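The form predicted alone is given below as one chain in structure tokens.
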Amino acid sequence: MSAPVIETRQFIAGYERDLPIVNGIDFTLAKGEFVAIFGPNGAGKSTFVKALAGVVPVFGGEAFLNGEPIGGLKPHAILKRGMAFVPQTENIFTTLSIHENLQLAAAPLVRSAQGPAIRRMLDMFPDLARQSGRLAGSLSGGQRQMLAVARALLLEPSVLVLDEPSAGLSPKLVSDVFSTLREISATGVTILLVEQNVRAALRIVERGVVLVDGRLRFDASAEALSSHPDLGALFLGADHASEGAA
């Protein structure tokens, strides 16, 4: 396996120092991997990725992006180092058009690179290209997620992190979003996503990790997780979920 794109060691994070939600996670994500984070409600899944992205305070341990420490850095600094984060909500500007959303996301690039970067995203997402003048607030849930992902990919990050991209979507839109993510992964982009739709996610990712009570309790290939004899209990944090934990 290649050197980790993301690595954490005894990573601790949350909203209050005395009540951490992430309790000492050791985790690695290799270049080109497509990995999903699962677990029961309140397990710390979203808190973990938000802390990696600089949105939630880090209270202990270490986090590295491409070998450089990022624990406690601000979101813009982490973005500059190559991690793009797509939150579950408020991930687009609803009062702007699709094209204006992309223009805003491209602003950190030098001016000569902005146009080509936007065209590249419109080529990758033809549904957005067909209606680039449309207000983002009028898009369907699936289209909004596509736009959020396009905005994140504009700066060509080394890793794309998504927090529950299928939340609130119909089964058809979930399938569309996941198909797009699989295509993006096939281009070599490293992807880490938090997901509640376990079975759908296991059809597209290579590996899954399970968090329970802010700790990493299980780490296995998607195939191994799919064939687990008691998948439901595993993702609900049953005691036996610790068997085979990383």
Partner chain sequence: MSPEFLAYGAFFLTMALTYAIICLGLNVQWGQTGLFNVGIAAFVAIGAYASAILTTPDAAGRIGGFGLPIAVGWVGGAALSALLAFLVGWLTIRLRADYLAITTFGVSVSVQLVALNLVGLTGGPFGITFIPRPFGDLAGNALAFGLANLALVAAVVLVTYLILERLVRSPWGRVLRAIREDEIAAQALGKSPKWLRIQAFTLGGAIMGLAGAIQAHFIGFIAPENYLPMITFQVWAMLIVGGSGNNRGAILGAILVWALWALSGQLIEATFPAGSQARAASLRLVLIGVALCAILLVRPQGILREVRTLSRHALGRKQPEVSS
Contents of the next structure:
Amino acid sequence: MSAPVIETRQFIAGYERDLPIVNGIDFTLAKGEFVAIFGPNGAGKSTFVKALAGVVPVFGGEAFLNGEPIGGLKPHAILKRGMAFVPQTENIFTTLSIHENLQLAAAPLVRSAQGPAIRRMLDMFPDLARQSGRLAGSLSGGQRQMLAVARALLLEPSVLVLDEPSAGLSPKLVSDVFSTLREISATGVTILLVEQNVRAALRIVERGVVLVDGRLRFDASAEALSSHPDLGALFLGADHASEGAA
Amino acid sequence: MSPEFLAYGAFFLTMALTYAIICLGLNVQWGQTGLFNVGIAAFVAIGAYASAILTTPDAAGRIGGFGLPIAVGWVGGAALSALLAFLVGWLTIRLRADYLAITTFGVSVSVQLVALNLVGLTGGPFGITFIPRPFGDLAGNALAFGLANLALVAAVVLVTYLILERLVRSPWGRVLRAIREDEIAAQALGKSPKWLRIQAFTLGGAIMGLAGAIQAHFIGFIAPENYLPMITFQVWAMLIVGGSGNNRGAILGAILVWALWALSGQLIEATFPAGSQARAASLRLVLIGVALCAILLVRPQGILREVRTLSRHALGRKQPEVSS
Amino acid sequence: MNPQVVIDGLIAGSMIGLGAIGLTLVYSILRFPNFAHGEMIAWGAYFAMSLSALIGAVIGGAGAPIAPFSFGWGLVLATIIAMGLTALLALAVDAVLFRIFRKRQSVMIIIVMASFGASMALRSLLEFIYTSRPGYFTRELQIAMPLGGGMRATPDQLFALGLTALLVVFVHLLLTRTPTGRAMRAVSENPSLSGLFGVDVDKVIRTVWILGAALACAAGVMSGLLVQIRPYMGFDLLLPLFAAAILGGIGSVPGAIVGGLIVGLGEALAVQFVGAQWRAGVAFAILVAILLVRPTGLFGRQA
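Pass me the form predicted together with the partner chain as well; I've looked at the form predicted alone already.
Next comes the full complex, this chain leading.
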């Protein structure tokens, strides 16, 4: 069997060295998997994926992408090795046009491959294609999320990592985004997703892991998690209550 | 020790203490509030010129000659400098921290320009002479004159120090520090960070103006060349060496840096022939610039750590999210 | 009004504008007002002066004027090399100073202070090496030619205007039409997202320093050619540069050049109507006015 797409061992990361937020995570993501990370606020979900992507300093442990160590690399180097990360907010350049956002994302490709890659994304997201000359800042919340995903997929990464893609979107848009993600997953792309929207996410992912206090607490199939009796207790307060709405 | 030596010592220390006052003013702006002033020279100059114009006797071809008492000059100098600081603060503090830096730099260029060219008010390049000196009737006895002035300036430093220490511990000082640490929390308490910062900047300006006035009266004459951007560098070096945020450090840093400055000046005079002294002097400026950078680089624990907590908010930097 | 004001203003303005482009790029991409930028102008001029003297000494005839200009091809060559040297200087200052603060994620104002210290050191170093005696590229005297409408300009002045226009168009196209420019605009909006898009942020920063320093050198050579070369020439331009960058809107290249021209014209008007000694106050007046009326500048986006 080939190496897992993502593998971390005793992974430690955060903003201050003496106050790590991610505190020793062992995690594996196999090729083709669709996995969600859940957990209460402050559990370290976002920090974990940001550290994987190179945006947050790594203080200890190891991280591998397709068997290659990536701990401490710069974001652009990690992207080059096959991990595309979509942050929760500010995930597109609002002062650049939609087309320019895609051109920027295509820049690491050889020149002849850039045009076709951009065209492939515009075909996939016709909504964006229709207004590709407009400034990305003029897009609606859902369209921005689509552009962010399109830009991330453009380089055909071996894994797509998203930080709360449903945050701030209306229920209708959340289900649009999720069904898009499911389609992408169906084409064989490995996806790792941080989500607060537990119930909706469990309907599309194959596996879920739960972080609490910077550590991995649960790791089970979506089915097992959905029917787990103590699960609710892990997603504290407001988060739990909001699930009904989603 | 000979009286001449003591008199020189008194002169040296008095000068150093006038810088200590400027430094205390800067500490209110930077150490307590995190405001970056690149135009210290201008605020010192305004204080000096205002006081000189108020107190000098009538002079041909120059407005002024009010002949008022020295104390009135000091207050007037501080007040005018405070007014300038208030205007600059009001203009820029509502905008961005970096605009304050650029604008104070512009103020220092402009004040220099006014001092040079508004001959009818400032005496132009020759400046103002015959500024009344405190204890002027003792001038015959260098030692007594020197010691009396030293005592006076030391008293001003002490009073300024005590007032500032009180202010730091007052509710006003606490709120100032609170907004330095966390602007949003302070706003939630109903405190307007903008006004508090403007107040602090104005107070610092007043202290610098007072120092300028005291200096002018102590030396007895002023000219535009006394207020070049160099002063700004020196005072920054003093505050950073002493440790920003700390009033005692500000005083100590002023004395230390002034001593180094005076000493290196004498060294240059003694070792270089007259022809190359200007060159050697510019090398001294290279060193002060390098020293300023070096202190900022190699002492992150003292100064930078303190400053760092100040400003993710205060300076519009985003606090890294720790959302989940 | 004497129409000559227009020519004088345009010439002063193009030097300010060229300097302001570098300043505004550093300001928007590295996110701090670089008080040492003026020093790049002065160092650029001195590099070119020394090199042109060297070239003239080695190759006879390099200094012979190319009619109708006052300078020879030696100065052209010297300027091109000097641009490279100035860029190296900027990269060196970044490596020993600014980069360290970036890595530490120091607050902006600490970096501003460091740039203030660096400006002092760099300027005084020039004074130490070359003394404060003014220098000149050429001793040739030029006759101003009539341009019509009561305006006159020397061939050198017209050359400077043309070169400025060329450089501005070049930088504008670079920024709006090329992948490098796109990456620069991206880093200017959001450096951390740029990395996630695959942009090598360090490389973009190096590009900004090189570009800014090369333009500063060009401004310095022009200023040296048309006026004189002094250690304080860059420092004296600093306030006009800031006024131009803020007036144009930080990050805007067309804004910087338009801002520069406005400041230059303002200075020329002040010289004619108020008196040459007040020239240096114009930039401050413009700065205060723009902060009062429209702090985002003419072409700036909302901060």
